[in-house]
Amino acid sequence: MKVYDVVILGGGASGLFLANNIKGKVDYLIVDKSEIPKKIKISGGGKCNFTNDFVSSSNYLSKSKKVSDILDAFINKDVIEYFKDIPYKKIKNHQYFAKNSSYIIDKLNQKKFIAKILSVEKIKDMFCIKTSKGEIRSKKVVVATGGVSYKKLGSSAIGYEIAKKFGHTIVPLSPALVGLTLQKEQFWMKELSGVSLKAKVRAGEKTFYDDILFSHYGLTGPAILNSSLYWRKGKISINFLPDFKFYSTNKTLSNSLNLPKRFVLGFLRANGLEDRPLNRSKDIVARLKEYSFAPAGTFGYERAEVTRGGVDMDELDNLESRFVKNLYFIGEVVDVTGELGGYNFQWCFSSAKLVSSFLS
């Protein structure tokens, strides 16, 4: 039976980028159950936001302090240089988008062994990877299988199962970059489906100033998605009037606030308040500037962009298992989750680039 130097489990952003950066005569194989990297294809509305002008460990949630060191292995400028030959542009929030995600896919794509990954064992110095199409053997294994969000795209928990089998701790998983559902007291927001506005949303110690969108399911939009990364249980706070300066006028609230009229009237009705003149409504303005409530939960993994949690980074040295030599974990399967704005692709590229230097 043929023995590969390296087998990469997962053909998404991190796995493909790793394969493209292995130097020298290394005999490697990518194993994935899909020919097309579907998450790259749909990301950024089909345009793949692949990095950001401003990247630091503060843009990531992880229990480990090692994030900065790994990001330094391949910084945002390196990513921009790497993709310089494809059409892209920088847009709001300093994000970099390809003209179309197909350009990223074409740049990264490699031939894969299409099969479902079933399990991994190590016998002496050899890894035995069992797949739906038979067994593969390798000297080194890199787990790049991603998280469990977007199951309709074929995501699975196999990466976590492999890690646990070899003694690793999985930091508890949960949906992230996802909409938030509402308690009964906030159901009035569902009636505003389709309304959007710019607001400041605070979850824990993090505040995001961006659009929020009301939907039939609850709250979504960039400010909410980012907040969901840091929200566990308990309250979030929304400032619906972050730039408002109070002034005196006899105009009613719905006609004087820089907010959608439908939202203002819905808020007043839900709270048993009248549409009073602004100069008699300082108390209502104060409530709009500090509206706190406890979400009921999230929209779940099916609508989450990423998975929070994963393989404990403190059990990895340069992303290699401390317990099993030549076993590596990269990308979303690790307990590092980025905010919206190209940060998760940046993490995929940085972590893959770091590990590529140990595979040659």
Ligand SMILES: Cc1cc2nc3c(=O)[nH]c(=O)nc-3n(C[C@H](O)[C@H](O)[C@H](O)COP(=O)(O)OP(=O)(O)OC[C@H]3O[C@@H](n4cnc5c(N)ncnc54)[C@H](O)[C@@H]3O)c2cc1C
Given for the second form:
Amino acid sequence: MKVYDVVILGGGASGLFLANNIKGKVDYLIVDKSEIPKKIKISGGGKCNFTNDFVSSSNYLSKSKKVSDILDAFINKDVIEYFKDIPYKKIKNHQYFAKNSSYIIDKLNQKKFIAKILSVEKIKDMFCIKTSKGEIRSKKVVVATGGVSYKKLGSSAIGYEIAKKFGHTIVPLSPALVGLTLQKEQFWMKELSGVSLKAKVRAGEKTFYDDILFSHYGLTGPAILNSSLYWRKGKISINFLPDFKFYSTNKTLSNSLNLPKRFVLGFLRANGLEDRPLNRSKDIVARLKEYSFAPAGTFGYERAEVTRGGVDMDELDNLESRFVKNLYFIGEVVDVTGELGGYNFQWCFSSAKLVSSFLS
Ligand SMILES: Cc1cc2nc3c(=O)[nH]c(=O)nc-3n(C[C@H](O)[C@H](O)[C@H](O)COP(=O)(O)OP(=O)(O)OC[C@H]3O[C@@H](n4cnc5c(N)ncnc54)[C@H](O)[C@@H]3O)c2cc1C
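What would you give as the form predicted in complex with this ligand, now that the form predicted on its own is on the page?
Once more the chain from above appears, this time first in line as the rest of the complex follows.
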């Protein structure tokens, strides 16, 4: 039976980027149940936000302190250089989007062995990978099977199962970059479905100044999605008037605040307050500047862009298992989760690049 030098489990962003970096140097095989990297396809609203000018370890949540070392293996400037021949655009002056995600796919995609990965065993120095289409043998294995969010795109927990089987700890998983659901006291927000505004949202130690969007399910929009990464159970705080400077006027709140009228009236009604002149409403302005509440939960894995948690990076040396030689983990399956804005693909590329240097 043929023995590959390297088998890459998962042909998404991290697996494909790795394959492109070892091409022509070693005999490898990518195993995936899908021909198309579906997450790349739909990412960034079909335009794949592939990196960001502000990449640093502070944009990532991880139990480990090693994120920065791994990002250094292939920084944002390297990513931009790598994709320089595809049409792309800088948005908000720091986020890099392809004109269409198909350009990224065309650059990265490769021939794969299409099969479902079932399990991995190590017998002496050889890995035996069981798939729905038979067994594959390899000297080295790289697990790049991603997280469990967006199941409809083919995600599975196989990467975590492989890690556990080989003795690794999985830092607890939860949906992240996801909308937040509401408790009864905040159901008034659901009636504002469709309203959006710019606010400062604080969760834990982090504050995000960006759009929030009211929906039938609860709260969403970039500032909320980012906050969900740092939110555990407990309160978040929203400043609905981040740039507001108090001034004197007899105009009512709904006519003087730089906020959607529907929102101001909904807020006042829900809190048993009247639409008073701004002059006499310093107390209400203060409440709008510091509105704290505890979300009920999240919209769940089906709508989460990423999975928080994963294979504990402190049990990996340069992303190689400390327990099993020649077994590596890259991309989202590792306990490193980036904020919204291209940070997650950047992590995929950096982690894949680092591992590529140990495979060839
Ligand atoms: C809607 C959405 C939008 C996003 N937009 C962005 C964005 O603009 N910018 C950004 O940085 N990040 C974005 N992300 C996050 C980003 O897509 C992921 O972090 C990234 O794709 C993770 O790459 P990966 O290679 O680790 O895993 P994946 O891309 O998830 O790849 C894993 C691969 O493994 C395969 N696989 C899994 N289980 C099995 C199995 N049992 N057998 C065979 N194959 C299997 C899957 O088919 C898949 O191809 C977005 C995510 C979503 C859901």
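Shifts are known only where both forms have a C-alpha. Residue numbers count along the first chain shown, from 1. All figures in this text were calculated on a predicted structure; none of them were measured in a lab. Take the two forms, superpose them, and find the largest set of C-alpha atoms that agree within 1.5 Å; that set is the rigid core.
> Once both forms share the same rigid core frame, by what distance in Å has the CA of K23 shifted between these two forms?
Replying inline: A shift of 5.4 Å.
> Which stretches of at least three consecutive residues shift by 2 Å or more at every Cα between these two forms, once the core is superposed?
Replying inline: Segment displaced between these two forms after core fit: 23 to 25 only.
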